[in-house]
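Consider the single chain below, provided in structure tokens and representing the form predicted on its own.
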Amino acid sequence: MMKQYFVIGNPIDHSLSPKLHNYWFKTNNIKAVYDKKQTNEEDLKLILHEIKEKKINGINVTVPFKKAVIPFLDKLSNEAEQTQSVNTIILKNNNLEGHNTDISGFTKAIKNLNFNLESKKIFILGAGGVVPSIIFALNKMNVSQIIISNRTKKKAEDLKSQFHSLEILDWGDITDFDVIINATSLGLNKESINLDFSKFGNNKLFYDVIYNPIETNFLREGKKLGNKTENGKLMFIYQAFEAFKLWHGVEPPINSEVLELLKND
């Protein structure tokens, strides 16, 4: 019997976590196939429902339901508690359990930079999706300061109810930073970011959380003005690599032929 996982979502198209998993299934022997479902809210119940009657075997959420599928939970990690925000969901005996593998995947990337947060000034645009869990990740980390602005100022305020420290900027406003992670979707369609950073000198770094495409505006703005750029790839390895370990008790590979495969079509 072919077990089935599935990432949820809306937008899903860009997603290439099926590419990825069924990869990972392929070396190491799981009889499993990885799919991705664009979902509408109120299909989160059914879905959930198709786990507890292992009909679905596992899933990943991205945005916008990672914090929608919680009460349809019936345990959260501590993770996933302590940022309301859950990213991979296994049935566990017979309770529905959501995970937060988002962090650690933030974390294992910004390790492999070698870039030292400690005591920097991070500035984050956005305020949905993974940005709680970069936040629990970033504080974890012992930075200095966390600036945050987003189109939407509820959802900043929101946060800041959340995590206290935060500090929140009106959206088009700009502020020194050490590093600026751009956890918008502005660059998945090849969107700029309209704000000025050629005034705060170089040797920043720029972090954009999408992976695809490879180099959004924003990095190559980044890049142009003589700071250190990356994209959210390694980011989302990690998350999945965390994830495909909960369900299968499995470490699948990180290689050079899991990056080559990331590569876009």
Ligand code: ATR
Second form
Amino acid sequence: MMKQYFVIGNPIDHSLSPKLHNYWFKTNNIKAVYDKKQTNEEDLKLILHEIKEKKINGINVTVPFKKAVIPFLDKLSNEAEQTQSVNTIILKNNNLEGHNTDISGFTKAIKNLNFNLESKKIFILGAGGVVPSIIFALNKMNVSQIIISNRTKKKAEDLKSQFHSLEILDWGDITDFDVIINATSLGLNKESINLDFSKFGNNKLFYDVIYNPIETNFLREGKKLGNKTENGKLMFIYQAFEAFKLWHGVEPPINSEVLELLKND
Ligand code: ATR
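Same protein, different state: after the form predicted on its own, show the form predicted in complex with the ligand.
Full complex below, order starting with the chain above.
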């Protein structure tokens, strides 16, 4: 029987998850299909029930439902529990289990960079869906300090009630850093981030969660100032890799073909 997987979110049009998972089904000879489903909050319960009924075999969850799915699950992994963020759902022993593979995605992407984050000062821009996972991963890497700035300050404060050591900076203010992470959606549509990074010198890491476009203005600016830059493509691939492993018990290939597959959409 053909197995069925979905990524749910809203909006969902631009998700590249189907492309990646369907490619991996082919290379691993797995009889399954992966689609995207634009979802409203009131449909979550029904969709998750379909996993229990084995009509759906697994689901990836993206913005804005990573927290909203939690009440419908029977079990959470430790990482999902601690971040209150679920991006992968699987049925195990008839229990709906929520996992968080964004953490491993970010960790593996950073490892791949050969930029040691231990004892480093991190400045995060944004407080959206993926930020709890990034903070969790950074704490595991023993960074010395995490400073966060978000246009809507309340969201940064909510994160601080979850991760007590966070420091909050007003949106528009700037601080010295070793690593700066853009976790806002600014750059998806060619927007710039209106902050002056030039006074902090170079040899920092500029990391953008965005991978399409491959180089945001934020990264271009960072590079121009002589910093190392990286987009979110590997993080995206590695979170999918980890979800694939959970569902199918095998590690899918990450090769040039995979990188090519996600080039432009
Ligand atoms: P969500 O907020 O639903 O989780 P997201 O895409 O994960 O969605 O997050 C979008 C992030 O980009 C948020 O941090 C958002 O700031 P707000 O919390 O103030 O909305 C940020 N963002 C989006 N547009 C922005 C803008 N024009 N200026 C500054 N920050 C912006």
